[in-house]
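Just the one chain here, the form predicted alone, laid out as structure tokens.
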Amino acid sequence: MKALRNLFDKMRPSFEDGGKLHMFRSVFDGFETFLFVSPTASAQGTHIHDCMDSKRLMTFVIIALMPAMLFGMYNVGYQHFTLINQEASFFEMFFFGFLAVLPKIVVSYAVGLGIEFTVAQWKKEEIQEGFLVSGMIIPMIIPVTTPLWMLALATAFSVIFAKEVFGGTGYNIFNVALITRAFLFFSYPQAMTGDSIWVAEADGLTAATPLATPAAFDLNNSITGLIPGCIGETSVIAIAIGAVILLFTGVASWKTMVSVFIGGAITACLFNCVGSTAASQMPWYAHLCVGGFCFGAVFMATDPVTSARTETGKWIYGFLIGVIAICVRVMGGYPEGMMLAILAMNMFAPLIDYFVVDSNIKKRKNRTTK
């Protein structure tokens, strides 16, 4: 590392103003702010002087997205083998998945980090660094098949309208990743939907996820991931791997997890009482295991930025919604409601805090006045 970090000083005056290299200095201090703590820092005040930053707080929500991720390239190659019903290794199984999960990893860090680094370099301002997570999240929340120019338009759109043009990173209303998903949706719903776009490359033949066949809902292998369905949001195990990363660091809320789980189950007990359709008498469990559930529930709803803040708030904005999610689900015809659910809180996630924190005002000025 000592030799790295005389490499990044030997090349700084170079991208220093009157260097020749200057316009691109963003991006020097990118790449040097990733690799390295900024040098830079306050020396007294109010602020925190440690190492954590946003860069440190990313790179633990992509090691928490590793297990989910590393497990849907295995599915994917597992899926396409046992529909054309073909014995092969799990060596082989993992690496076909690879293959076909890798160029969305690309595309998707590509267009999203090349706008960011372009806006960046237009702004004369220091490279933001929110895509990190975002990057790795979209390929996650798409079907295999979705062709890559479609990922790449749908993320350029995300990063310009969802994020850029209201300020960039930890500015932005709604989950940057999740607008990605919903462009694709609306704009083209036959590359998102339907039973055989989720098995790679097995033209003819059809693979219903749970949601689609509720009736043939398998609780062991919705729990283990070997279903078909998104890329990363099959495994159960190896997304609570990932939820139990990001509560021991203390990147995320344990009671807005909590919170999405308790109002989902909630709600989907409610249905079975009262429905008659299939997706209503779906057990708690299954709507909790199926579809992207528990994905949103960990990594998506936990969105330091589009999320509630206040401690109140957290328990209102996730047992909102899960209720949404499984209303969706039920009642609107969308089996992934968990995208809906997300989208539709991040919009009152402000508003909720502003009542919470006002009802905290409130308490406090009555108990000075009695």
Given for the second form:
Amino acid sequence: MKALRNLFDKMRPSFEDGGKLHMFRSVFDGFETFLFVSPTASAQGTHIHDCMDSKRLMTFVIIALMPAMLFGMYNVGYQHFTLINQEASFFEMFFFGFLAVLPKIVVSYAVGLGIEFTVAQWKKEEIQEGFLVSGMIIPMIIPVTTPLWMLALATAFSVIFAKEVFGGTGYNIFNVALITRAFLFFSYPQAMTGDSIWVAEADGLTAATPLATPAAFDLNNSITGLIPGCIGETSVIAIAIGAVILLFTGVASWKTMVSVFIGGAITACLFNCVGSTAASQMPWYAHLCVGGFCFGAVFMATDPVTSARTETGKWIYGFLIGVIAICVRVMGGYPEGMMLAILAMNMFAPLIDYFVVDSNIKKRKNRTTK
Amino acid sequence: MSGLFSKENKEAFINPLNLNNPIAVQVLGICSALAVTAQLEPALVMGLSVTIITAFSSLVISLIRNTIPSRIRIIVQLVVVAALVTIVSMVLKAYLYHVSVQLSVYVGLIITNCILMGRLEAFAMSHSPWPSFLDGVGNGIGYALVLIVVGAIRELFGAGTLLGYKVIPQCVYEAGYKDCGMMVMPSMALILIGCVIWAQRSLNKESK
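Having seen the form predicted alone, I'd like the form predicted in complex with the partner chain now, please.
Following is the full complex, with the preceding chain placed first.
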């Protein structure tokens, strides 16, 4: 660690104003604050001086994503070897999945961070670290068969149009990772859905199989995650470990998380009472286990930037995500509704906050006048 | 006749092409720009139709501007525009039937295009016929330019064709390339118009 510190100190002058490598100032800055606590602190005014900046916060999310990621890699191999009816050891399966997933992670980070670094340098700003998490989530919510160029295009699109045009990290209205997925979903529906891809290469769209054929639902496999699906979102257990990490470190709000599940469960029960199609007769726990529901509820709905900020707002926001997700699944034309539900509620989060704050102001006014 | 191409008249024609572009600067006529630009051909025809209609409605309104009672001027403007739109629509049906089917209701909806009413109210009602005509042509072409750019991008990346001819070679598809389905959706047209506005404003800023 010491050697690294010295290396950074030695390199700093060439990156400062007038230095040879001033062009790459933002990159240097980005890596330095990623590895160490930022050396600059505000000189005046009252500010909280804490090492827990957004970079550390993002690191916790990355750690929380790891169980789902590692399991996803194993599952990619498992599905592959099951399909071709070949015996394979645990490590063979994991290694197969690892090789399949790694290029996606590399491409997603290379494209996203490349754009972020360029923009930061161009606008003479610090590099924002928001993409650390998005870049890890993006490979986890797409089918493993997605071609790399599509991934690169979609990542570039979402980083530019969902994030940088709004002003960068912290200013985006929509979740960047979900916009990537939405772009792929609407641009290349044939690559994201359909029977051929997940049968041929043993992986598929989120919840495509269990949601397309509800009769094939198997609770045990859905909870352990040994079902075809997008890389990171099949295993309820792995996601639950991530959820515990997020809640324990206080990064995500338990209110949003819980209310998504409540909303989903209640809507599914209502559909059970009135519906007659196979999708509406799916039991509520099945709805919550399959597809991207868990992953969305734990990692995407709780995104601190795009979700509601007021405490009451979080309940409303999460509840409506659950409701919309199940409604799209049962009544809509798409097999999975989590992505559309979260994006729709991202749009309404500021409105929810506005009304919550407004009603609080009214309440307090009434109290003083009485 | 020296006044025909005087500085003011030139400006009336050139301003709407760039600095006062109806779509990119005034942000008028967006609805039709989203609807008809999925392919280049309808975009071209639409741009041409709007140019003809703005030009001649400006001319006619400017000719009779002193006789229109101001309380019913909107109705009079609408009658003139509606007559021209009907003529254009009939011509399209007679000579370019497949395009008129593609454009469907949007030819008729030119009547409600904000550019038309905007130019008639803002310019033709207070200027003489020749500048009004130039202003109409300029605004029509300014609108058509954006439509053509957006239409070309959407057709190229959404279907791999331009004006119906295959542009992206087959070998690219065989290498794994796929057409982008989102380009065909109106939402992408909105983003592309945003990009056009972005590019145009940055260029104008630099040239200042």
